[in-house]
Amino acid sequence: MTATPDNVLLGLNFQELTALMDQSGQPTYRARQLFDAIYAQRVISIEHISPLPLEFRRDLGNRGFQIGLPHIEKQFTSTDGTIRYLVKLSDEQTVETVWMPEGDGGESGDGSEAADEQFQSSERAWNRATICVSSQVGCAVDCQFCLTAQLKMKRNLSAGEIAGQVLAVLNERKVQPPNDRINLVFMGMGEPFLNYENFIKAVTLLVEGVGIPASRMTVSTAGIVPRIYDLGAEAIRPKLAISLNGSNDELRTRIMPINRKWNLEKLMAAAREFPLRNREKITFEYVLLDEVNDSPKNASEVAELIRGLRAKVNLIALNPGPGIAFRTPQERRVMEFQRILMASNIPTFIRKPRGRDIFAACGQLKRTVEISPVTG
């Protein structure tokens, strides 16, 4: 039987499969036993749920309810680890999630101190590692230095979609939060933020079933303003991640459309009211073009939108892909740029480039199932 959003258990949280177990004349420790099962113990069928009785079991299978896991369609490995998936979606659709190992946040940079950290250390630790997870299929945003752009907005994921990609990833890797260290960057297809309820629904579903502590997930918005301020107010919340990519509006408006909505003045706004938990910072992305925002002059109208905030800075040398009009900067630019934000005691991370030889680096997701040599 095909699954719908009325068939489809994941997704639903302890209160809704609460509600699930007294309309199905269940005692409510049920709700508990099935929330375990498809959060925690990750299973893919509800056969499989051998603390349910069998006789609800087969009621559920008879009523037509499915976990509804996504399918991992194809996956692709790069020569550094980086393994970029093609999840296939109930309806045909299909998303790609990336798991970057050892912990490091790559390209994407997941904001966390454990991963600054893990950049400074030669040790390998096989049971570290990040995801990237997408939010929608598609993407509306039109940042013109993004593959995901040109595929444009197709849908929203449901949140039993967005957690349904790393259920995936860790059964397919066979790893076990929390005694697997697991990092998840909300930074994938689509932007969060315009699928605000279910990004935060599959938030808590993954800290409250999977075991992922919110301190290990960032969340990477193009600038959707309001919703940082949404995002400020909740009680389970990754940390934040801005990308900036332009110093100035004329600029970011440029090469991020969004900005006419949202200009530098109303982002940077909400990025100082946003209430920082101890030892928290703001990241800022920055995406260099070469001579379109990478000059000295750029980095000092960085340094100053910046300046004051608990905040830290993730370099990215384009990363580049078909249809993309820019060109990835030399390395001393990079370094320079680096440098000027340094210099005004601004934490600046160059982010080494992940997956970059199978499209699963930052800006290259494109649900591309044929590889072709990427050069740049």
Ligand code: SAH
The other form holds:
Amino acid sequence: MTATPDNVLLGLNFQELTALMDQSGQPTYRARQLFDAIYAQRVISIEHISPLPLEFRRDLGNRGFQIGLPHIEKQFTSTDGTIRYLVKLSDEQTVETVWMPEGDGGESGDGSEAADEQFQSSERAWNRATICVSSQVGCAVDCQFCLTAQLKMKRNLSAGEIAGQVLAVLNERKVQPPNDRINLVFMGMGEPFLNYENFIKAVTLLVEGVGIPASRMTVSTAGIVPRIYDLGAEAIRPKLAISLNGSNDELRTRIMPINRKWNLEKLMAAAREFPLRNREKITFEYVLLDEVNDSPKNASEVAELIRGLRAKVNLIALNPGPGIAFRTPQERRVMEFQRILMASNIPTFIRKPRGRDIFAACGQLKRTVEISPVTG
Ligand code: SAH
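Since the one above is the form predicted alone, can you give the form predicted together with S-adenosyl-L-homocysteine too?
Then the entire complex follows, led off by the chain already shown.
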């Protein structure tokens, strides 16, 4: 269900490039040269791959091959430094990818304040950033508070299109991992676990090719339970975040219909069985909707669900949007929710919205041109 032409190199792993070299009558070591050029050097065109003989570069071109990096069509810059990129794919569909200097991806929480200060003092002084990556065009999950849901499901992204968003943004920002500290969160448009194979392949390419450690990546799921078990069995995998958002089945089903298929009992069982590594925690995300899921009782129920798990909670006050029938709670309700969880010894963080003014915050990603008055 992807739309990547078969002459696109981006998205091929080392084995696939090796097979291509065999077919092309080239020595095997050229696969490594190509792999490094695509993922580590992030060349934009085959002509630029200087280790390859000119003749072979021409041959690939004549056969219609291209790197196939997605094109950044537009960008919107927030007052907080967040940049929302509109990324155009080969079939003219678009997805959004968000750059957040300081690394407030919600998944690490280690010293972002200091990094934030550094970033604000000068454009290139940041030392850490998070890229929020999309996995599908649109989304089928239908969470009632999320703008992407309004698009409905258009199509899966290929592995190349998922990894390609990162490459395009790194090129645009002139960033070089691992020297520049980049975190990735697979929390953009779509449900990564409903595009599991391509998502995992992209992760491997980003780890092995681009050099971003898997420990700096977090994938967030609305709760596709069988894929939580699959993720636990992967040799190379990001950290896991689960969008909880409801503290009991009745409530969660109302705002996340997917809960009918995989209810809290099944979801929490998968979370409990998830094989955590040393010092790793599961993140639970909880979007607070005013007077819907944000009462002290809800907070106690969340604490009860999570009891005994190595976990932390990220609270996100609703980011509003057109057609979203919920309100953002007052800060004191958010603080009270946090206090109750903390009293149960659950580390709980309040995620500050990033790029709300440019519709870049969680749940706000949609077709840019339609919803944003800002251009850039
Ligand atoms: N499909 C995946 C990843 C995309 S959503 C998932 O559901 O986890 C990423 C995060 O944004 C989720 O935790 C989701 O609950 C949250 N979110 C969605 N809409 C939001 C909104 N309007 N305001 C704040 N957070 C939102």
